[in-house]
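Below sits a lone chain in structure tokens, taken as the form predicted on its own.
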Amino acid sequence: MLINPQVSSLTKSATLKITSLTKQIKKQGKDVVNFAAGEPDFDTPDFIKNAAKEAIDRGFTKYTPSSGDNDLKKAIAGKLKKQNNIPVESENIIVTAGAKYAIFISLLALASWEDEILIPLPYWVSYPEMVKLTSGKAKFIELPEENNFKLTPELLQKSITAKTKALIFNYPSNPTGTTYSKKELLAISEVIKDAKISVISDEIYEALVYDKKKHTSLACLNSMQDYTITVGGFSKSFSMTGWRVGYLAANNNFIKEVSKIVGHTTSCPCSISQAAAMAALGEKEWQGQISARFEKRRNLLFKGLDKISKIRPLKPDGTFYMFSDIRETGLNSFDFCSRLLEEELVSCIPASSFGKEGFIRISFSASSEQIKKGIDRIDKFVKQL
């Protein structure tokens, strides 16, 4: 068969090998310290299990209208005007399966043949690999190590030309934990304005900001809403990775617009998990404490890491994720993580498939007896080597 030389084209991931190297060990029975995870390691709560088979028993299983159940949209918009101060209403939502695909159907109505969408490195490792298929072209802003891998106004400024369509904007970051305060954000913003570029705000950490920080939308600063398409979703906060709900929030164009990918592709979000999403929306207490949960497992795990030799590890202001620095062990990150897999058994993510050599990723979502297992095996590790 001829294949399309732009699926072609797509990169498989040092993510992935790890991935099936980690549970090929796991197979064979063996002790694994799972910190590669990018999904929370509890199960989705109960109110949102029986909002779901309460949705099955009374029938909710037909095609919804495809760009999200009409309530649940209402609800979003609710959220996003009360938590996030985005004016948006229900005719402002579109409802996707998954935020990854919320990312993807956004860069497929924006960028025609060779349009940059700019991507800040290191970056999510899927975000090129969707610009290729959309026929844009990823250019990379390489973030500065000593300001904690943050994007700067004068940085974006930059590396904007007269080609730049977008720019894909993920905070708080994965795979850094950085986040942005107000203040970052308005300078970001006016460089925007100014050069009259989209900006896809990926937000899908929101709720797991730490030291007291506040998560601040950029689509609530003046004037950035006809410039801002706000992504969200349930996989993080709630614990919904398998449930695939996200949604996007933009101005009433561009949704427009985005509503005709969607009715010839997914045709709509499942219903059932819809159901969970409002149910989800409805809980008030959860996200706080989960975020409380992650926080001092991020405490625990710096703690541990700052004392090994040769691990320099950034403390991350949210996500569940810490970005390490391993040059000081001579390894690449490839070769670090799967050795550090195969002789101590602890699986970790190559920083390499986030576009930057020498760090590993590490995430925290494990319980703490497993953190503290495996910052023994890391020190243990490293000392060998």
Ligand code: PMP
The other form holds:
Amino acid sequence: MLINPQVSSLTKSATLKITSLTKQIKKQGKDVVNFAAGEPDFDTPDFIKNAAKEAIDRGFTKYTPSSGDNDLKKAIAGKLKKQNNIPVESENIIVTAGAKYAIFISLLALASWEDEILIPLPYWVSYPEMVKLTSGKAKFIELPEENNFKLTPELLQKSITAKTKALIFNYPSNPTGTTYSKKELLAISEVIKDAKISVISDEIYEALVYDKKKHTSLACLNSMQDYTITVGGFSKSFSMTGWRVGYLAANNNFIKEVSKIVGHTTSCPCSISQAAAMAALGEKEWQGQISARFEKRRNLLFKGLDKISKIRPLKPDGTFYMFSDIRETGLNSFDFCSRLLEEELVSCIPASSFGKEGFIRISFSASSEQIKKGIDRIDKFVKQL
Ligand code: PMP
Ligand code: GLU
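With the form predicted on its own already on screen, would you show the form predicted together with the ligand?
Let us now look at the entire complex, which starts with that chain.
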């Protein structure tokens, strides 16, 4: 079969590939420490599962509107208004089969022939590959290591040309864990407004911020609603990665256009998962609990890694990822991760998949016991090099 070259040029998702390889090794009975995980390590809470069972029993098993069940859209708009200060109504929401699909359809809707889509680097693996499937072109903005890999207004300004259509902006960031203060976001938003470009603000890790920092949404800043597509989801905040529910919030015109893509592709997200998401939003206590749990793990991992010579971890403000410098070991990130898995049964993600060499991503979505075991094994591995 002759394959479309746009598709042949795609690389496989390294994060999904390594995560499933790790699960396979575990299934074989091997004692592998999973520092590759891009999902919470605990089960979806019972109150969410029960809502899904109840939805099946009451026959909530048919197509919903393409843009999502009306009650769920209302609940998401309510959450965005109350928690994120974004003035939206349910007409501004599309519920999608995961945040990933929300980003993809936003890119499809934005990027016409040769339009430039700006992607800060290190980036989450799927952004450049998604852009390849559109008519647009990815243009990378190399983020400065000395500024904790943060985007600055100056860097953004320098990267904008007449062809620039949009920026994909993710914070707290996968893979670096960096996040932004309101002041920093305001400065970036001024550049976006001046250039009149759009921004896909991927805020999927919004519930995971530490050290009493507060997440600020780009769309709540002065006039930014006209330029911003806010992407959020349930995968990370409620440990619902397999349920596939996410959403985007944007202005009415954008929503009308993007709903057409959904109508002709997935039709709508799974009705049962939408009922589960509705229950998730009704629970107020959960978010505080989840970030407190991950903050303890972050502290434990940072303390342990920081003591290992030749590994320099970056303390993340959010997410469950610790971006760590391995350049002093002399290995590239792929070799480091392959050998660490083979020799010491610890799986991590090489940062080459995020466009950056010399670093690895270590996920602390693991129990304290696993974190301690993983630190000991990394220490042993590095000492042997
Ligand atoms: N954005 C980022 C930065 C991510 O890490 C992920 C991880 N899966 C997603 C979006 C997509 O999340 P999901 O499709 O599971 O909602
Ligand atoms: N986003 C997670 C990660 O970066 C999950 C895997 C994926 O969707 O790519 O590991």
